[in-house]
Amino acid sequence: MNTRSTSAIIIGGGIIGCTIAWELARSGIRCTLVDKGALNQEASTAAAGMLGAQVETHHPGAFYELCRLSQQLYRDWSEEIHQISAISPQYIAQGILRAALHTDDEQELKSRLPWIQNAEWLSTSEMLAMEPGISPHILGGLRFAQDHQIHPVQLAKALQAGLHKLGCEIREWTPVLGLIERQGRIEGVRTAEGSFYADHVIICAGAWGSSLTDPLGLELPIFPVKGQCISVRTEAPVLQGTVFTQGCYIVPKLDGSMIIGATQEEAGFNKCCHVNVVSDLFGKAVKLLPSLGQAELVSTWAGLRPGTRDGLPFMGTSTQAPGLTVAMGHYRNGILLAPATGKLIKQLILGEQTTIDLTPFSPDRARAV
């Protein structure tokens, strides 16, 4: 393929859309990135930035392999973005401790040991030796040494700066009103600023994406799942790395703050934070890390994650909409899955063999979901 004469329109300027634009632009494809608002103002920058390929996967299978692929790509990918953009995404190579506070949680964690990669069971004393501030009432837990973290806001800034340097055309505040179909193939988008055409149209519009695919007969059951988070700060650091328990995680950042997250609520497109929900989340965090009871509250916020009923993202092409490539429904793993998604979609666009089989993530599976 002669990439110099190949063009692509990417709908959606979240972390997935920006990453796909990054990979395509790096391959010489002329890219236009369009978003209904400003780039990375929805779920992407509402995240905590855990790269939890192991800690957030509960069973083996295609999704776990996708997470592992992305995790393996992450460090080099973030360094490349840093070099080109001159902005650090703040990649931190510090593992995650997943603590059990109840016997049922302890049993569930131990049940992962036969198949999970890069995990080890630690006793209560071993956990406390690594993180003295956590509750002595934990029943032990898993250590995931390869589950690192990144700062979502810094990553978003770095990607946007890098896209400018790569010559990607960015159109913010440009809602896509519909997809243009000619002779049975998707060839462009309609916006309030006019129509735009390209060789490839890629939709990465998160929780809003199905409104564009439904009129084509490609019904993708993607829905918003609200996640409320909290940022706090203590007078001195109380954590070395990320700690996680059932229903709550605490992620320390380089600026001294800690992000506590996150709830999971199907509440439509409402992004309001609620006192009772935030209070319950903070209560779980204090049970895990008691010193947070004296922490300073910095802020609260909510993001809308794009959920799917089977928990798998939609990635690939569909017989219902030739010319359209889909990359949506990454739920709470958009930050983690960005490098793998960008690479796999680039391979599809270039006509290459994909690194992993995308059949489990096919948009056409929606008919059976």
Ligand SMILES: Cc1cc2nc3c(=O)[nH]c(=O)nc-3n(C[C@H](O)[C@H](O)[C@H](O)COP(=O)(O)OP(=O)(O)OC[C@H]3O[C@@H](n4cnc5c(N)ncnc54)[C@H](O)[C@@H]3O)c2cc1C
The other form holds:
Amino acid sequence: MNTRSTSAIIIGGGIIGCTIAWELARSGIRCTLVDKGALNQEASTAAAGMLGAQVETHHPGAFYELCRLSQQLYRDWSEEIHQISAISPQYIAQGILRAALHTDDEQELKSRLPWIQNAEWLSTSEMLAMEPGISPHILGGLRFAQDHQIHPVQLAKALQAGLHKLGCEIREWTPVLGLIERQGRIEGVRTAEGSFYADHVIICAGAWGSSLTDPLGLELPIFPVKGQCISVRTEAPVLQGTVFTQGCYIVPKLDGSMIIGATQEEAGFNKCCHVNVVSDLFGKAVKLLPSLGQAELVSTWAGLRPGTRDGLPFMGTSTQAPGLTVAMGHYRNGILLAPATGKLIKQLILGEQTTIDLTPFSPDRARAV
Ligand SMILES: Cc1cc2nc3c(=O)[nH]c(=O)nc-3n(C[C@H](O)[C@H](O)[C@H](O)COP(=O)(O)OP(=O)(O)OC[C@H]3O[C@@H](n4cnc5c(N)ncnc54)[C@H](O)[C@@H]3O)c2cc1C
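How about the form predicted in complex with the ligand, since we already have the form predicted alone?
Next comes the full complex, and the chain you just saw is listed first.
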């Protein structure tokens, strides 16, 4: 394929849209990235940045394989972005400790051991040897040696700078109002600035995605799941790496702050932070890391994860809307899943065999359930 004569419009400039634009532009495809606001102002910069392929997966299957593919791609992908943009996305390879505070949690964690890779069970004293600040009341936990982290805001800055260098056209503050269909094929987008056409239209509109696909009769049940977070700072470091327990995680960043996350609420498109919710989250964090009780509050925020009923993202093309490629519904794991999504969607657009089978993620599956 002569990629230089091929063009693509990408709707939505969060991590997923930016990564797809990155991969396509690197392959020589002319890309236009369109967002209703500024790039990366929604879920993608609300995230904590855990790359939790193992800590976030509760059973083997297609989702786990997708997570593992992305985990394997992450280091080289983030280095490439760093090189081209000259901005570090702050990839830190330090693993994640997943502590059990209750026996049911301990049992669930141990039940993963027969199938999960890169995990070992640590006793309470082994956990405390790694993280002396955590509560001695934990019942032990799993160490996920390959679950690393990145700084989502730095990653977003780096991707944006890199996209400019790669010649991607970026149209911010340009809401897409509708998809243009001609002779049964999607071939463009309608905006207040006019209509734009391309060989490929790729929709990555996060939690807002279904408002554009519903009018086509393409049912993609994607809905917002609010996550409230807190950032705190302590005078001296109290944590070496990321610690995670049921309903709460604490991710230390290079600037000395720690992100505490996150709630999961189906509350529409409201992004307010509520005192009772944030204080409940903080209580969970203090239970895991008691010295946080004295921490300085830096900020609180909320973001809207794009959720799906079966927990799997929608990735691929649909028989309902030829010409349209979908990459939405990455829920709790869009930062982790970005490099794999970018690679797989690029393979689809170039007509190549995809590295993994995309059938479980098909946009057509929603009609079957
Ligand atoms: C609190 C919180 C913590 C998280 N922590 C992690 C984590 O540690 N690790 C991890 O892997 N994931 C994490 N996630 C999940 C991750 O942030 C999301 O899965 C990911 O950001 C989704 O990316 P996206 O590009 O699909 O969506 P978004 O970042 O929401 O981007 C969608 C974009 O589409 C644009 N858009 C929507 N409609 C239109 C339209 N009509 N026209 C033009 N543009 C449009 C929006 O303006 C937006 O910029 C977290 C999420 C939250 C909220």
